[in-house]
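Below you'll find only one chain, the form predicted on its own, shown as C-alpha cells.
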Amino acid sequence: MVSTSTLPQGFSLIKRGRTELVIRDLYKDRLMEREIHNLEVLSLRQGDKAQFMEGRGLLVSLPMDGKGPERMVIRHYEHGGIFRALTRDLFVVGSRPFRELILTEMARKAGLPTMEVLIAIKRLVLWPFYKGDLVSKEIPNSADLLQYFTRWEKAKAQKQLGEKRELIRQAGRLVREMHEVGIYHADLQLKNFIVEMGEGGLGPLHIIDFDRSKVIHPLKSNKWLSNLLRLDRSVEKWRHSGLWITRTDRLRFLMSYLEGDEERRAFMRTYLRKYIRRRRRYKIGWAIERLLYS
C-alpha cells in the first residue's frame, strides 16, 4: 500500500474497493469521471477510437476525454524473460506501478525530458497477488527510436542521415544527464527513447519507462557500463533483423556520452573490452528467446 506522505506533490490516492489509485491532480476530476478505475470497461467503451502500440506489455492509446485531441497511453504490466511464460500480469506483493510513477516524477523534475504520468493502478486480485497499469499522456506524432530506425535505407538523402546523426548524439547526452542526476535505467534499449516528429522537423528525445529503474547517489562507473552494454545489446539484436545502425553510429552515439568528462573516458576502454565479450552471449539468449516465445 503507497503512503500519503510519499506521494509526489500534485497528485492524490483513490481508493476503490481493491484498486489503488494514485492520479494527478490536473486530471483528476476529468478521468474519475470516465471510471479509470476500471480500464477494462473504459477500453470496451472506446474500443472503437483504440490503438494498439507495441511496446514492454500492453499498449492501448486511448482518448482522454471528448474535449480535444489529447490520449493517453494505458501500460500494463507484465513480467519480462522466463516468467513471462509463467505468471503472465501477476505481481507479488510491492508496488510497481507507484514506484515508477514516483521515479518518472524525480526525473521530470531534475529536467530530464520524460513522459508525464497521470495515474498509477494497482488492483489486489487475490492477497499476495495483484495487477498493475500505469497510465502517461500520449506524446503527440511521436515514434521508438526502433521504429525510427527501422525506417531507414543506407539511400537517403544527406538532410536525413543528419537526423539520424544528430538523434544519436541526443541520445548519448540524455543517457550522461539521466546518470548525472543518479538514475539507473533498468531497461535502457532503443523502444524506450521517444522522438517527436513535427512537420518542421524532429522534436526533443525523451527517455521512457522507469519500471524497476534506481535512484543511486553516487551512480559509480559499473552503473553507467552496465547500462550501456544494455542498450547496446539492443542495438546488436536489432541490428541482426536489418537495423540500419553502424559501428560508427555507436561510436557517435560513446563520443556524446563521453564529451566533457575525463572520469567517463577512462572507462572507455573496459566497456570495449567487455562488449566484445558480451557479444559473443548475445546470440545464445537470442535464440532461447524465439524457442521459448516464437
Second form
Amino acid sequence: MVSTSTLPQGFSLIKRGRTELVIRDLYKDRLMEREIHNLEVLSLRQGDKAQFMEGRGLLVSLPMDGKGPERMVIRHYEHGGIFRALTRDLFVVGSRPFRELILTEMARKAGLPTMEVLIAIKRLVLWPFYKGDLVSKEIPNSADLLQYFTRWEKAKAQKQLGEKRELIRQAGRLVREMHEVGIYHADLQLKNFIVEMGEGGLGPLHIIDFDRSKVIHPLKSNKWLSNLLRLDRSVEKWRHSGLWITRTDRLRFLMSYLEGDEERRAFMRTYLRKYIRRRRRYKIGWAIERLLYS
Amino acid sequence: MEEERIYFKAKGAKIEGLLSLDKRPPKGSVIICHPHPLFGGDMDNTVVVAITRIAAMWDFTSLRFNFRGVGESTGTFGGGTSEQKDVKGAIDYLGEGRKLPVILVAGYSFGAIAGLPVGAHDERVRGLIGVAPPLEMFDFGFLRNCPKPKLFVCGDRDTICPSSKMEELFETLSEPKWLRILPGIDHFCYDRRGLLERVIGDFLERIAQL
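Cool, the form predicted on its own is there; where's the form predicted in complex with its partner chain?
After this comes the whole thing, all chains and molecules, with the earlier chain placed first.
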C-alpha cells in the first residue's frame, strides 16, 4: 500500500474498491471521468481506436479523451525471464507500479528525458497477490531504438548514417546522465530508448521503463558496468535480426558514455577482459530461452 | 574555449572578470555570479566554471567575475547589497560596452542573492538561472511576478536550498519557469557534469529561440 507521505508532488491517491490509483493531478478529472480505474472496460470501449504494441507483456495505446490527438500507453506488469510462463502477471507484496512512478518522477525532476507517468494502478487480487499497470503519456511519432535500427537497416544514405551516429552518441550521454542521477536501470535495453521522429529529423532521445530500477548514491562501478553490459547483451541478442549496429557504433556509444571521465575510462579498460567471458555465458542463456519459447 | 581577462567598472569598485571568446557570433551572453566570498567563493568555483563551459557549448558568451573584494576586484564585501552593483556593472559592460545580445544572469548560491534581484528588474536581462539559491537565508519572493524565463536547479540533499522549499517557491512563480531537482546532491557538490549540461543547455536553447 502506498502512503500519501511518499507521493511525489502533483499526484493524488485514490481508492476504488480493491484498486489503488496514484494519479497525476493535472489529468485527474479528465481520466477519472473515463473510469480509468477499470482499464479492461476502458480498453474494450475504445474498439478500433486502441492500438496494441509489444513490450514485456502487452502495451495498449488509447486516445486520452477521444477528442484530441494525445494518446496514453497502458503497460500491464508481467514477469520476464524463463519462468514467466508460471508467474505471469501476479506479484507478491510491495507495489511495483508505485515504485516505478516515484522513480520516474524523480528522473523527470532531475531533467532526464523520460515518459510522463499519468497513473500507477495496483489491483489486489487475493492478499498478498496483486496486479499492476502503469499509464503514461505516449510520445507522439516515436520509435524505440530496436525499431529504429532494424527498420532503417538498408537505407544507408550518408544523411542517415550521420543521424544514426548522433543517435548513438545521444544514447551514450543519456545513460551517463541517468547514472549521474544515481539510477541503476534494471532493464537497460534498446527497446527502452524512445526517439522522437520529427519531420525535420530526429527529436530528443528518451529513456523509459524504470520498473525494478534503483537509486543508489553514489552508483558504484559494478552497477554502471552491469547496466552497460545489459545494454550490450540486448544489442548482441538482436544482432541476428538484422540490427544495423556495427562494432564501431558500440565503441562510439562507449566513448560518448565515458567522455571526459578518466576514472571510468581506466576502470573500463580493466574490465574489458571480463566482458568477453560474460558474453559467452549469456549466449548459452539465450540459446536455452530460444529452445523453450520459440 | 578561450577567455580574456577584462576589468569593468561597478559603482564604487573595479571588477575583474573573464570573458569567453568564440570565433562564431554568439547566440547570447550569460553573466555568472559566484558563491559566498567569505566562504572561499570566487569566479574559479567549479560550478561557475561548469556553467561557463556549458554556455560555450551552446554558443553563448559568458562573463564570470570576482565580486568586490575578491581576487583583483577592488572594494570590500558588501553582504550581497553592494555585490548587486557589481552585477549591474557586468550587465552594462556586456550590453553597452560589448553590445552583446540576450543577457542572462546565472547565480550559484550567494551568486543568486546578488544576481537574480538585478536580473529580475533590469530590462536588458532576458532570463535567470538560479543554482541552489539559498532559500534559508534570503527571501526570493521578488521573483513571483517576474515574467522572464527562469530556471532553478537544486539538489535533494541541499540543506541551504531545501528542495521542498524550492518546490513551494516554484509553485508560486509565474511562467515561464523550470525546476530541476538533482538527486543525491548537497549544497556544495554540483558535480553532475552531464546533467548540468543538459539542464542548463536546454534552457539556453529555449532562450536562444525566443
